[in-house]
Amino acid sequence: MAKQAPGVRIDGLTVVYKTPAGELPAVRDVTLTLEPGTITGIVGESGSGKSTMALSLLNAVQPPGRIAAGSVEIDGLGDVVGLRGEELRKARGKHIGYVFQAAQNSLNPLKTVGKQLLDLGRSHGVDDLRGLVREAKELLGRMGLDGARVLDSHQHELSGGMRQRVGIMLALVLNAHLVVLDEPTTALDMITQANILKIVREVHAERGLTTLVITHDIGVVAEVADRLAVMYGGRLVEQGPTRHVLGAPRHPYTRGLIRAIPRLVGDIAEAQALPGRPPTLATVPKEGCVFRERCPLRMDVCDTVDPEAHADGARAVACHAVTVKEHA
């Protein structure tokens, strides 16, 4: 019987980092559901907390960071925040596949890809290592690579696009059904990027996965994601079906991100950069709206009251100005 794609329920997740100024939140009170069998995209500028939130799905936030509050419930695993030791190690790889932002950083430069694959199999108690190698070759072949050659190569003998595909293979080869892709197309040329996204869509559909894609590129989520969550300053500011969020963005930050996308046709001056800079860990406001310093809709209440996410069907937005407008 085939494994069912798991659902994921992130509830009230807060991740803090210890600094000389005390513990500061990189992710604050995030609530998000990944429906079984869907692709969810999380988009936001660098430093918005996307990767920290994704690492929480593996309970892999490293010191000086820690998960301070909330839960990450995964079907078939329970709350991964409470997993420790051997239980947690087995969950990583076997249940949750993770493709890291820089694929070469997750590969050992001293070992061939094939030896790393066998190490992965042994560490998870795989009895049929020959079968594991066959599965890896088949996956690599499906992604347009010579499986035998790639398994016999070191990471420096592979291009960026090839290493990215190796990362996807290693995330899937143990038959994980929840897969996290952290910036899967960063630093890749446009043709390779298109190929990677095509592979993500195909493998997701064929294997019945639940997939989370972390990116700063709205074009990537527009291409692959069923649902889209927008993150800023450690908070989720808007979420909903991708075509609805991109077609009719409600939060001023989402609108700003879309307006900043360069156009291939028409007036290039229409693309406008967001004013100001995203907050750092030390400059995220302790109270009020995290986006207020850059927001064209800023109100007095934004300085002191953190806006709650206001749900409207499948959409949710956390903005005082939008909520006032909708209730007017």
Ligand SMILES: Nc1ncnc2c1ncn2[C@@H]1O[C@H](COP(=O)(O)OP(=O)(O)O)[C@@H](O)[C@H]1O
Second form
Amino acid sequence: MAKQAPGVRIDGLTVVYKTPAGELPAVRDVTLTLEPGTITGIVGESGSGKSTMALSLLNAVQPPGRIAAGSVEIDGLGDVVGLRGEELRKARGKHIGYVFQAAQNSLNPLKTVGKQLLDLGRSHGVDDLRGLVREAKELLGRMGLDGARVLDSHQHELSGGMRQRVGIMLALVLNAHLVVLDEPTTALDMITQANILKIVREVHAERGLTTLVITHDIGVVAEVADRLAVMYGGRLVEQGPTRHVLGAPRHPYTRGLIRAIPRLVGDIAEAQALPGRPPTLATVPKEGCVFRERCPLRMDVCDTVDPEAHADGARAVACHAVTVKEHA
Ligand SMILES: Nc1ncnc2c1ncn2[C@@H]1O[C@H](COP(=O)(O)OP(=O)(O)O)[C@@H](O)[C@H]1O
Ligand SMILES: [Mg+2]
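Return the form predicted together with this ligand of this protein as a structure block, the form predicted on its own having already been given.
Let us now look at the entire complex, which starts with that chain.
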């Protein structure tokens, strides 16, 4: 059966965590479409809700968290927010390949990587286990590892960077056509990072995948993503084609993120750290704009009205100051 790159429509997604102060949103009213066959990058500082959103794509948010509102429609699966039990288990792995942020530590310490690969294959009804092993070795080889040796290894025998590549292999090996990679390269040095992302891009193109890459480093996705979505305080503040977002960022947060990365600015002397810190669940403003505390363009309206995403062709920006300027 020929599988095709699925489209994904996230609509009005809100995910909350139960805290001593009640249920607080980590992702709030996020609407985002992943077009079939594209790579979308989600960027934002730590704590902005990226991993929580990634987990929602698999309906894998665990207590004390829960999806409080919205839907995640995936072609061929329907709204995953409604999937339960066995249906959900089958969807993960075979339809949706994923590397969770904790992938480095998610291998079973007692079993070799090869044994875990076979378990994964069996649990998804793969008949040709030899083929699966061949495929795994190939993927590991492409990422610069000795496949046979890695499959014979236990987790503790692998470096952080090697484990991360094993995680990517496991996300790709079942041939899922939707792939979610959450901080897939953070344990790697810059050059290895670039190489691995190049391979992700190649495999994406060869197989016709829909891919979501999540990172706190906008420089990491600059070269691989077709589209970028920028998150802050659980809100999606800007999205659009990568070259537009990087070339002409509109939201002051996106501008700040880009200014902080020397290799995007082009000159290390010009890079400027974004002042202040991102909010936590407890400190995210309950009304008004989530970014206003750090915003150079803050206006009175920002204190009381949460800006809606304003679409302009392929771009969308949620900022009062930017909208005012456009309409002036
Ligand atoms: N299990 C949890 N319980 C309570 N709060 C959580 C839990 N997981 C994440 N959070 C909070 O939700 C917010 C978003 O976290 P996360 O989705 O991990 O962001 P990111 O991946 O962008 O760093 C953070 O403020 C984080 O502290
Ligand atoms: Mg994360």
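Numbering follows the first chain given and starts at 1. Quantities reported herein were computed from a predicted structural model and do not represent experimental measurements. In this text, the rigid core denotes the largest set of C-alpha atoms whose superposition between the two forms falls within 1.5 Å.
A displacement of less than 2 angstroms separates the C-alpha positions of Val203 between the two forms, with the rigid core held in common. With the core superposed, Arg142 shows a C-alpha displacement of at least 2 Å between the two forms.
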